[in-house]
Amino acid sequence: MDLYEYEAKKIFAEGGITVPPSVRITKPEELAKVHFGFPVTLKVQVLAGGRGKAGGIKFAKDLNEGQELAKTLLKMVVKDSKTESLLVEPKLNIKKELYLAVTLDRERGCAIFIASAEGGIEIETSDTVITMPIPNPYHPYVGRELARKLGFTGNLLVKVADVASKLYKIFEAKDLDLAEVNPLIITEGDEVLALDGKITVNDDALNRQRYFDGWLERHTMDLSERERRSKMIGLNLVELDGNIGILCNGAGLTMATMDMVKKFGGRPGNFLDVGGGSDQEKTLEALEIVNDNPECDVMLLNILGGITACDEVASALVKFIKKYPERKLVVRLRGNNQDVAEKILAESGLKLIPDLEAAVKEAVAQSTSVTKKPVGAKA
């Protein structure tokens, strides 16, 4: 779940990072309530990244011009991402500016610092790019160490070095995967900021991670109604222009499904991963889900039944099928309880083809002689 720069610097501040005074606005009048002088920054809300290249940061001298900015911005769409709304904060002078963030390296199987003496855009395109391992358990030495070589000494080496290890600290405390300073400043007061952050929620954490309670619903706007649909009951799905419906678990498996859909001529509708774990009524939801689509003729369901197990598949396609009796649904299921549910299926008519190749080369032979819109299926 990616946070919005109002929300990630609410965090860094309660975590001790020192943020600009700020006010997010939803209306252009509400700027008239904004009391710590002009002139101001305006930047959009949104989800998405390049609202700067976007024009989606402006600089207002004083209550009209502001105003008339805040119009246009609060209309502003970022790479199909709406502006949700406006912070407002002090134009500050800025000495210096540095890129800061902590990710998870999965190759190495740890966190680790990216840090770059040069902040702003195009970060990834520069050659002063440092990455760090993170030691767990974490020590203060490392943020030091980090501060030392992006060139610091002093009182500023210390600094950024605090800013650095508060940074880690809110990163491992709300089980991020991204927590991003861009840039983090140094004024000519040497106070060092955050004038901007970025934050991304490992969505696995979001049912331990209490803080985000009711959160999900309003970071899902810009996705389609059945995308928000799935976000919301722990579905991943990205809709695409094919009319073969895919659902798989596991996300390798479904992008290996999808590729092998094309291989042999057929156009994935979808990706739809309906993860490790599903049970009956999962399973059902993601079938309905799947099913609403109206461009979507055929239905390729490829599960490998591990944690899954294939009776509960099974019986959900049951239920489904009997719902939507003219729906075309190539079934292919194997391993765990395989032979129960196989036996399941065959009572309710539906065939199981436990061979992948075989299946999907049948979904694509039903994709390209279907003759009207399958009963069930709605906009």
Partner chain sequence: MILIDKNTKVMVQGATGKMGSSHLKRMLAYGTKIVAGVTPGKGGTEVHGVPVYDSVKETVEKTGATTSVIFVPPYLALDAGLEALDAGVELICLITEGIPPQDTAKLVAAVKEKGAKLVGPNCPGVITPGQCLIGILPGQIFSAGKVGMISRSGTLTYEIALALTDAGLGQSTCVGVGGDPIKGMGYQELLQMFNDDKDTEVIVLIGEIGGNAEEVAAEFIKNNIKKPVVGFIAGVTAPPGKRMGHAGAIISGGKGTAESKIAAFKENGIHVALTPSEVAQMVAKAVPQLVKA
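With the form predicted on its own in hand, show me what the form predicted together with its partner chain looks like.
One chain, no partners, no other molecules: that is all that follows.
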């Protein structure tokens, strides 16, 4: 779960990291609440990255200019991500900017610091980046070593090290995937502040992080309606721009099926993994979600019944096809209880194709031949 900048900063502040004073507004007239005087910075609160480049950060010299800017900014959409509010902060005198983040490193299998003495950068493409594995349990000397490697000495070494330690503590205590301060700034007065930040909470930890209870819903507002629906019932849907609706069991098999669709000349319309051991009801819900995509011309169902019973899937299919008799449907089923499934499907006129490549080719053929028409439920 990605958090908004203002939420990340609240968490930083609770963890002892200094952030600038700020006011969050959702209407231009609320700008009058600003207590720290002008000029100010106005920043759109969106979940997508690249907000600055997209024009989502503006400076206003007075209230008038600020309110004019706020009107436009509040309506802004950055990479499909809607502006939730604006964060207003004073313009600060910056002496130096840094990048500082904690995340999990796949290769090392542990948390790491990622840092750079250049701030506000695209960390993926910078060549001034330092990474440092973090031992568990954490001890403050690790943060000091990081500050030293960043080239700090004296008081600033101690202060930057302190921020690093606090950032790790937040990362650990809140089960984050990412705790990023970018930039961490040093003011003319040698104050160290988090000027902007990003936090990603690990989705699997949400049920034990009571702090985030009830947060998920308002952090999924950038998802499509079907993606949200899937998320709520525990299915993983990713929408694509093709016309073959795909439904498989298992993430790897779903991706491989999409890839084969493309290889044989088709265009996958989505990724949908119904997971292992899904029952009739869940399979039916998944079928409905794929069906609801207006771009979907053909549906390709690929179930390798290792643990999943093919007959359960077949029964769901029969119900589905009764409701949507005009839906083009290519079914590949193989594995557990395949023979029973075959019989069930034959009765409702559905052909089962046990060979995966044959099934994919059939779906592609149907998708390129169909004339587009809406497929609704049977009246």
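Numbering follows the first chain given and starts at 1. The model shown is predicted, which means the values in this text are computed figures rather than measured ones.
Novice: Based on a two-rigid-part description between these two forms, is it true that T283 and A164 share a part?
Specialist: Two-body split between these two forms; T283 and A164 on opposite sides.
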